[in-house]
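Next up: a single chain in structure tokens, the form predicted on its own.
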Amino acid sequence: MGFDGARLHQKVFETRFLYWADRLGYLVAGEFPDWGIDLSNASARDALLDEWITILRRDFNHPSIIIWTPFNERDIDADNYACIEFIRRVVRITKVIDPTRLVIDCSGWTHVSEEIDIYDVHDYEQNPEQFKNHYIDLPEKSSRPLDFRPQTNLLRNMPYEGQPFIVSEYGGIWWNPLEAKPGESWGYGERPKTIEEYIARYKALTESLLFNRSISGFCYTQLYDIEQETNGLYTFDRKPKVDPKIIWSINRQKACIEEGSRGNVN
């Protein structure tokens, strides 16, 4: 379908996967399954750090890994200093062990470290026009929290300061051509009524990122269905919901950032 790589959400890639990613030139993010871990608990923090260091050392020599992301969607209270300082410490330790790769502290939501190399957001807005408007004039939004972020207390976020900007989760379009029963299917926003509407929405959302020179990358959610989440481009059994050539033709368009002088398409 024309993707350059993948995030494996809330899981550590198995070494066999990384081997083939190395061989095939497929780019991946090294992440950690931190969902549900209480970072205010000292024992939990110690265990997480020990395991994270083990992962860094195990996978350091895989050239397919281009980003380290130890945390995902952390909803951090501004007065939770132990949690904030721990995340900052994990970022510093990551950079000491591996100074060659980019690091994100907490993908998608609250950024608390001044040392992150990439600023990323998760944005599941389904209206293509509203989605595009989130990122128009992005450099001018520097030094203040982005107003579309899904937190109740924006002031606890590190402001965007001009780092490479990635929308590391978007889309999640609810589409199941097999017509799952209500209550057994889930996705973001209103389900498209036709395959044509599904393709049009995917195209509009993706092109608003491709044709914005302030966007350095993006990651669609998600490649295939998982259990009740029917927002994949493939089914749970890895069967394409739409002709892969259609998605490939959208994804493989030259991005604005690759052309340099094209500017934003508004």
Given for the second form:
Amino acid sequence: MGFDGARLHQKVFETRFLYWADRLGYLVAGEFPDWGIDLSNASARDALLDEWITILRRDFNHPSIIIWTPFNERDIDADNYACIEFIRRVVRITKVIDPTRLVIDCSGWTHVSEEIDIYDVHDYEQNPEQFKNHYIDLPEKSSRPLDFRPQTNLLRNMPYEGQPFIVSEYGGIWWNPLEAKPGESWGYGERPKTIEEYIARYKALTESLLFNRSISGFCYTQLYDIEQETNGLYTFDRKPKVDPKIIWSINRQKACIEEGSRGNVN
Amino acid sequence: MNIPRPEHPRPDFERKTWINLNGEWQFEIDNAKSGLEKGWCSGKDFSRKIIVPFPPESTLSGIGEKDFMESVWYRRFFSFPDKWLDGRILLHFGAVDYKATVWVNGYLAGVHKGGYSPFTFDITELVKPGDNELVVWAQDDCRSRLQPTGKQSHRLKSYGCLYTRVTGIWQTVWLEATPRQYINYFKVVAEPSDGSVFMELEVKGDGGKYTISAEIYDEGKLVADAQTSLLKPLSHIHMNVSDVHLWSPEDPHLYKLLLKLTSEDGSVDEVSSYIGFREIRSSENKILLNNQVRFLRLVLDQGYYPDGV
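Could you present the same protein in the form predicted in complex with the partner chain, rather than the form predicted on its own shown above?
What follows is the entire complex, opening with the chain shown before.
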């Protein structure tokens, strides 16, 4: 479908998956499955760090891995300094063990480490115009946090310092024309009525990232349905829900940051 | 019976002398969490069968139970060629969710915490020729908030963006034979700009003085080699590949890497792996792969499968 790789999300994949990524030329953003851990608990923090170090050691040699992300979407109380300090420490340790890759602290939110190499957001806005407007004036630097979560009392992202900017979760378009029991599944936003509407939404959302000269990449949610979450490009048993060639031709258009002119890249 | 997932689990660190322990094991769910007190760590036949390495929640495992299982037990027998006893015998687990306690012939081989990370126990002193008993106790309290669980549901059923849990063994289990002194681990950086290859190697065991050699092959042809005899906790090797062929998604070129440790006692340990030359970095607001501006076209993959979880 024209993707160059994947965020391997909230799971440490088997070494053989990475072997095939190395063989086939599939870029990988590796992530720790940090969900489920209460970071205000000291022994939980120890368990996370011990295991993350083992993973970094296991996977250091794979050329396919280009990004490390120890955390995902953390809601942090503004005064939870133990948690904030811990995330910063894990980023620092990650960079000491592996200075050869790019590091993100918490994918999507909440960015607290000044040492991150990529600034990313998650944005499930389904209206292509509004989605595009979020990024139209992306500044080189910003004293305000770039944060597309609804208003919240939780800690916001730290200010954007002009790092590469990627939207590492978007879309998640709900599409399940073959659903056995209607009503039991879900996806983001309103379900498109036709496959044409689904494709048009995919195209408009994706192009607003490709054709923005301040954006360095995207990660579409998601490759295949999982159980009740039916927002994949493939079904759970890996059948394409949309003609792969159509997605390919959308994804392979040249991004503005790659040159500035439109056209296909191979 | 056929062994599921028969392939070598670590093509990036592969020895020829290994035995896959996937397949049918005895299995018991220990809801009362009293198995240890009942002496299940040795000599106890468990009542059910499971196909390792599939978690008990999966249909491929032959169990298919999706309720919480905070304590489960596995048991099987294994044997190996007698000549393996001349060296070390390592027992490897790809991953066991969450805390694994392992006994061999009733002796504790080791304990490991972490449901996503691999671990290895040296069981040389615990084994004997012929049949050996292997028991694994996995404890997995997904609701404790003290262990990483990723997208595993904390409720009875899957909901929202959380899905079926994984308990116990979920990756390949295997035995490996090495000489008494062997290469335990290595780290490699392959630098695209000038073809430099920097390696850091750890040696384990006791075999006296040794020499480590490294060879890099491109399509079967030797393109670089080097060796070191310095006895240090970490050995370093530097090599240089000329006219380096870079790794990229468009052309994922890999070189074969062969490591050989020759010890004073005459034994030789051989490990095969591979390397790819690529550099990733950022410059201002751009991501550069091998010095080319790269827009990342990624897709979210959570690694769930209908029949294997």
